[in-house]
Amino acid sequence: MSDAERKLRTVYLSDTTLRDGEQMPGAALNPDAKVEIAGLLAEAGLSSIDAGFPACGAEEVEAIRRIVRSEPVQVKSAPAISALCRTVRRDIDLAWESLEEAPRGKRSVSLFIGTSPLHREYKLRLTADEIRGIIRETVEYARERFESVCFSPEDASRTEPDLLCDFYRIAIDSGATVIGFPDTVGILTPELVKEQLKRIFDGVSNLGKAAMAAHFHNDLGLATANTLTALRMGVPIAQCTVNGLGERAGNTSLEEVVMAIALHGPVLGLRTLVDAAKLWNLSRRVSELTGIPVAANKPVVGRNVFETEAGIHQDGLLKHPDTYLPFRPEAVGAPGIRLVLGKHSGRAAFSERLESLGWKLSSGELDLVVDFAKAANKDAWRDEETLLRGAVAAAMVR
């Protein structure tokens, strides 16, 4: 590690694909799939894994048990494994049953309760005082078994600031080692993140006794920006999901945060422990196992990131790949650049593809092939090689 890298502050990325990501409609995972994904996350260098919600049922408990027994999670450098709980003793007991085989320092429990006016009045029908008592009682109970206890006030971003700070103070006094800041419905902007975090930093007198974790949803397309803002402000932990999976518009995308920091670490003053070269395979495997496709234009891991049909871009990429790429494919473990032929393509891309197929044409022949191919309908482009062979044959006849 260089001297410059040593000066960067390490931030810790916690993955919640197996819990919050799985809540995306249609993304349910069986225990085998969860174990495989957990192994890939461990190999990629994630600091912790939110493995599931034991209260969901016996299969969830079994999946977490199998994760903690798996070889990638048993090694010393493996991520911590966490289970989600409501602020209910029975949930905490189930979390303990799920995680009891994990190494002592690698098991964690995360408690949540809704704290915004909407949640208190309509969902929970509890007063602020009742919630204070629940937080105190359940966090203390969790600390009797777990060294690491996270408390997250659900819908924190819509909770009254003074009351939110009071809930945090009570949780920390009761033994919480981590406090979460969840933007549960994804309404914040970077400026609002700054405002809300500053209130918390100023208003929670015992904040120095706990670490803080940021958890943003992507309903406004701002989850990555909000996460980077929180990390720059000093929050040490951020929760993400592979491919941005999650409720509604999803969660903060793991791959976006990793690559933003990889490219701009010195400016941000940050670095992560995640191996960016593992991201492409991780993304593809999670997509296959959940059945949720990766959008072609998905930042960082979308197919189109390293594909182009535009002639000017293709010409530039052939001359030097950095002309139209923010980072090389190998940075994220992607297979390489692909020049897609179509009506927007230029002569350079056609020439490169034809040479790869064994044809070296004169300038005039190349012009004829390009004109023939561009006149073809969309269906003909589904079999690019056959189309090009036909175009070459037509050019030779002329």
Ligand code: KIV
The other form holds:
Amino acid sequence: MSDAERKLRTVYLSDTTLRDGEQMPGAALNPDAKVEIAGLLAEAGLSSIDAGFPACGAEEVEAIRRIVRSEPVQVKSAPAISALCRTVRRDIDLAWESLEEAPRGKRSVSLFIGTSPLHREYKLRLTADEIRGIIRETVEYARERFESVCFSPEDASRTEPDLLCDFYRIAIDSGATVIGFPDTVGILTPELVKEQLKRIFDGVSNLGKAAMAAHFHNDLGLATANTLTALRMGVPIAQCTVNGLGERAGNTSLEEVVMAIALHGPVLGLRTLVDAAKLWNLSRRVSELTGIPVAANKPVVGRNVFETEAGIHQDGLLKHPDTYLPFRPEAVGAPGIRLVLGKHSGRAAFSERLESLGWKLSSGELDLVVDFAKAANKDAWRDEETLLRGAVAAAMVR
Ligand code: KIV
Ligand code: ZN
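Show the form predicted in complex with the ligand, please, the one above being the form predicted alone.
Zooming out: every chain and molecule, the one shown earlier first.
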């Protein structure tokens, strides 16, 4: 590590693909898939993994138990494994059953209860005072079993600020070691994150006794920006998912946060422990195992990130890869740049592709091939090589 890197503050990324990510409709993962993804997350350098919600059933408990026993999660540098619980004793007991084989210091529970007026009045039908009592009782119960207990007030971003601070104070007094800040319905903007966090920093007198974890949803497409804002403000932990999977519009995308910090670490004053070169494969495997495709234009890991059909961009990339890329493919472990031939492509890309297929054409021949190829319909472009062979043959008989 260089001196400059040493000066950066390390932020810890916690992955919730196996829990919040799996909540995405259609994303269900079987235990084998969960174990494989947990292994990839451990190898990528995640600090902790939210492995699931044991109250979902026996298969979930079994999946967490297998994750805990799996080799990549057993090594010394492995991430901590956490299980989600409602604020009820039975959930905490199930979390213990799921995690008991994890090494000490590597297991944690994450308790949540809705705290906003909507959750209190309509979902839970509980008063603020009743919620205070529940937090106290269940956080203490969890702390008798686990060294690490996270408490998250669900819908924190829509909870009255003074009351939110009060819930946090009680949770920390009762033994919470981490407090979550979930923007459950993804309504915040970076400015609002600043405002709300400042109130929490000023209003929770015992905040110094716990670490804070930011948890943003992406309903306004701002989850990454909000996460970076929270980290910049001193929050040490951010919860993310691979490919931004998660409820509705998803959660903060792990790969976006990692690459934003990798590119702008010195400006942000931050660094992560995640190996960015593992992101491409991680993204592909999670997509295959969940069956949720990665959008072609998904930042950092979408197919189009290193592909272009546009002539000016292709020409630039052939002259120097950085002309039209924010970072090289190898930075995220992607296979390379691909110049897609099509109606927007220019002579430079055609020439390069034809040369790679063994044709060195004169300038006039190249013009003819480009004209023939561009006149082809969209379906013909699916088999680029056959199309080019046809175009060369047609050009030669001219
Ligand atoms: O978004 C959310 O509020 C959650 C909680 C379970 C912490 O995922
Ligand atoms: Zn969530």
